[in-house]
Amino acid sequence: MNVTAPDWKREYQTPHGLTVHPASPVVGARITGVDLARPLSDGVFKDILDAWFQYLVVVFPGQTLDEDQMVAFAERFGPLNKSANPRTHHNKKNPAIMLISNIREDGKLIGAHPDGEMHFHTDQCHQEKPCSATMLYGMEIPSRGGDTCFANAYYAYETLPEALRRRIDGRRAMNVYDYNHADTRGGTFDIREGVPHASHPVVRTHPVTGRKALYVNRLMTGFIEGMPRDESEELLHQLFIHQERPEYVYAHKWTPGDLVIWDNRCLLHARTDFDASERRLLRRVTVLGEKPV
């Protein structure tokens, strides 16, 4: 599929009556004129999919969705991850649903990733087959902060200096799920026993658009394979700084009722800090993906 570059300056009507409003000059769009709680025709969903491939992350404001309705919409993008592991805060009734929250009941957190800032990353890159898409639905939102920032990994690769592109050509990196021990200044060579990890190309090719994206991140990429430690850390540091440049980033400020879905294969995301005394509650669903190539 050859996806053309979007026009970031103007909103437009899709063939089936949706309105697409570009959110920033680099990534993201709002889509209005659709009620996701109702079944969607194939034509309307194709409009959504086309916009998603163009803008990488799309926001549907003002939605009212129960769990089953959210799951039904997410399944249009592909099979869902239905981990029933209670440690991951998945819903027992609806195992595709995971809560993201700082709310406590009986002294226990009801959701994952409760508080604080989170560095740029791609979801599940520590797995052999990371998710292709992540969907979040905002229910309770703090008055300030807790924004989700999205960075365009296509642009990050396409604007790399030629010398850096040559250095990463054909390289692979190890990605490690070990937040508490990661050195976010440039990765870590040390993988502790039992910690999930997976090796992926530093540059991956999107299976639908055919475009190349820079596929490393500050939160979970530990090291570039086959390089001395110092060289790996220095190179990763350069890549992290480059891909997080403000001109590649769109910060989404949440409103209750926002449904957001992003393409995990060509987009990084991060979270800004917020007041931990305020409640934050979102539902998350992830779509199963393929092995990066």
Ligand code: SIN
The other form holds:
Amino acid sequence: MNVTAPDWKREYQTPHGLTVHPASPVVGARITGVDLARPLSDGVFKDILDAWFQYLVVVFPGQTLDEDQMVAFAERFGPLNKSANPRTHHNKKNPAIMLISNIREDGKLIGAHPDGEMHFHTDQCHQEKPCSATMLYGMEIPSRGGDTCFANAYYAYETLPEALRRRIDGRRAMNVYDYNHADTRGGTFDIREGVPHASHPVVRTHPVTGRKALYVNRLMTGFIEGMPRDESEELLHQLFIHQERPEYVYAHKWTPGDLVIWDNRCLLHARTDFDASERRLLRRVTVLGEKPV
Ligand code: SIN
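Having seen the form predicted alone, I'd like the form predicted together with ligand SIN now, please.
Complete assembly follows, chain above in first position.
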């Protein structure tokens, strides 16, 4: 697929009247001129998809969306994951919806991923078929911090020094959902019983754009397979430093009413710290994805 926008560093009008405002020189755009609460024509949705494949994460500011409207828009991207965190956060009417929040009601958290900083990661990389897209809708936002940062994984791959590229050629890595490792990489990433994990290629090819992306991340990639652990850790460390370089990153500062959708197949995301005494509430939906190749 050809994903070249008219001038990807400059604001432009789409064929169906939306305006795309690049958010940084390398990743991310804001899209204005569309009300996502209303059904979208195929033409308008194609403009959105084209911008999404080009910028990897798009932000629609100033939206007012109830749960049904958010789900209807998300479904344009594909079938949704309806078993999002079923144990603690099940939404009976809209099972695809999960809350990201630090708010407690009767002493119980109402959502997942409540507090603090999160390292760079890609959603559900510990599953055999990770979600293709994640959509977040900002509802209550702290006065400072809690930004969601996005790193372009195509650039990370394309700019990798040749020596590093040779070392990862044809390799696979084990991705592990173990929050004992959320703060540091001090542990061994042993796969204990019941800990979700999945092996994926270190470099994956995007099924639509055909571009290659570096598909490892600091939060959940445990080790590169078929390599001594200390060598794997040293190599991963170099890859993390490279892919998280500030010049590959766009930090999104939330405003209530922002609807953000990103492509997990070519983009990493992280969260900056925020004051735990301030409320943060976002609604999340994920779109089912394919096995990375
Ligand atoms: C996530 O990584 O899924 C949460 C992102 C955020 O809270 O900004």
